[in-house]
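The chain below stands alone and is given in structure tokens; this is the form predicted on its own.
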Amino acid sequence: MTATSANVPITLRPGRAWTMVERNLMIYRHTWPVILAEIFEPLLYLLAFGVGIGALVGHVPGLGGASVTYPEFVAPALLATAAMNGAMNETTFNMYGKLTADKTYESILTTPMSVRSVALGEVCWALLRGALVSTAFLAVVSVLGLVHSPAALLIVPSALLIGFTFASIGLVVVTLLRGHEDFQLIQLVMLPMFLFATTFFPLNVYPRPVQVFVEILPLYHSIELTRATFLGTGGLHLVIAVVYLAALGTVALAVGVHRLERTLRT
């Protein structure tokens, strides 16, 4: 039975959700190399930049007033840049496709399936998506002998939530791409944040003005939270990035699955 957005209620019961996460697993073990390439990637920046440049920047101000090296400094940004990435990828671009080119959402809403449940099922995935991810890259900067305290580990549920605030942020925006064309426009968002959050460079390198822009960005509180947890500092910097995730997920989630009721139900 078809129902206009205006009808139904928008909440955040999860439903059938996991049903959605069930199918994708068994879509992704035919596809698993494409996680692995997820997994390589911040590797590689973390021997180029990391340990490359590591080796002439020397120490650099971490959390707290506490100085760290290089390479410690840049491998928990690029943990949460990882987890980032995975879920924003998995509810942009996996999810368009399925939009338009595949119309799977179609055949799915022909079942008892909900467009609530897919839009949670779908967030779901990407954010176990995004921790497997970065799981594995704790696993391997452990074995470089980059983690110092078992307290790291809480990298893993901070990685949920910076998956859960992505996979959010990329429900609301699927639905409103145009056309291919427009995952330029991701692109042109993605990269420069990537670049500013303090993912390289510590944030007071930046005049006050752009310190002010850095510090809406949500990259840049997922960095605080991971770099945080990983360097054991905790306090402040771990509150506030907390807080700002958790509440940017949970009003994006809300506007995504309200938009993607609209695009189904039209």
Contents of the next structure:
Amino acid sequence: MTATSANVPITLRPGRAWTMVERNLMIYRHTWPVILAEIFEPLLYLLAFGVGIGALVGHVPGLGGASVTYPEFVAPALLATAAMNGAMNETTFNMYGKLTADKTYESILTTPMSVRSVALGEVCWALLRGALVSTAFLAVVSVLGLVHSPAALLIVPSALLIGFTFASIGLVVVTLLRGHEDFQLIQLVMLPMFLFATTFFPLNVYPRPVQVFVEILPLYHSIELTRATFLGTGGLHLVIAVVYLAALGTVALAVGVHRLERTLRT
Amino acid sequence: MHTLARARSAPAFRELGYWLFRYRRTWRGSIVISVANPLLFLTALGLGLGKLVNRNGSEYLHGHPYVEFILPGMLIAAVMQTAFLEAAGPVMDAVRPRGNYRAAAATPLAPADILYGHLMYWALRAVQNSIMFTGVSILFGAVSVYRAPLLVPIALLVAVAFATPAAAWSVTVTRRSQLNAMFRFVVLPLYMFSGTFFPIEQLPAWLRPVAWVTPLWHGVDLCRTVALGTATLPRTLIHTGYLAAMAIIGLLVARRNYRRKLHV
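Give me the form predicted in complex with the partner chain now, not the form predicted on its own.
Next comes the full complex, this chain leading.
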């Protein structure tokens, strides 16, 4: 078994991945309040930034020709950020605990489960949680009266795509971590991305060179995607964002599965 | 010479020495959390979002650019957050899983010494963070060079006012999830709605009195009026009095709880 592990072909067939999801669901029955916090946090940001700072900002001009209110501008971005954070937390923090302290995967691998199924199962699990959080967020946002068209429902599949991309990136990241201290480095990347990837203000406040840099960030495209679906201003941006996120996610997933294979089989 | 100085020092300084010794291993991460984090917020909100805000010219900012308005808020909110984080997790760990407190209590250190020593450490951290933060803010042009030094003692007061009640509570806590819940459902909302990012005059009328009683607003308003040069004596006295009372009451309760928890 181990002798051939180095030559395992990179395929993404799910195998027994569902078993991993099932296992997480059983654990989750005892830890579900965590999800409340995950919904609560973006709402808090929405109230503070959308409503509080919104009064200072006024209308945001130049989005698809029409002027949108500031809460409407911020809400989809916060959803994209929540989808990103939820997925990344699942495959970095939680997986790191299972990899090092709990040795969960080592026990699992003594069963017919393969590393690939473990990895895909964890990504699916992150997606399931993301679906829950984004649906709840959308529900609250519509109660607040920020949703104007049923097309906003598309924000849930958008959040799932974002979750997929970042869960897969997290899968690569978790195999690179040397210790607990490295979580600081993740923060050091995630926080600036959260603040600068057009969450709170449009791209046009930056000088052109900075704009180019921001346009490379995966969160920027995630926000473009959710904002376009939420505000109903689709178009070319949407296609670019979907292709970019799907491609990045698939590559990251393949690399992540491969790297996890090496981490767990040696 | 060195050992002589150590032997003569008050017991609380022994405890302080312990935390400082540990800090030598963790300072890099702590800088990320307590300095880089608020500075990034300051850049993104003050400069980026500030462009939108300044263009709109809100009457609530009294003619100040947005970056000057949120700098004191960011500083005080960050100080509160660090004070809470330092006085929550490490205190709980020190009582139960790691047991540093229990080990210290087995020496001639009294529970009060342990508290004072740890408190001095939090105070030092607050001073260190606020010096770094205001230093960079001067470079941003977000605060005048002459007023910036006044912000450091204010930050220290806020840190102590929040650290002592936090320690009083977390020394009794047994589960980490309680700390997380407190952070998410109390500290974070305080952070967002105490005038940090927007003036509380903007809140609906019925909510404003709530903001007036929250301790963070007193810290933010004290710091902001000093930074913008609009401080008045009565207002300053109310703010400092409130925060000092909170620090003292917190200290008394913490001393009692430390004694109950560590003197077995």
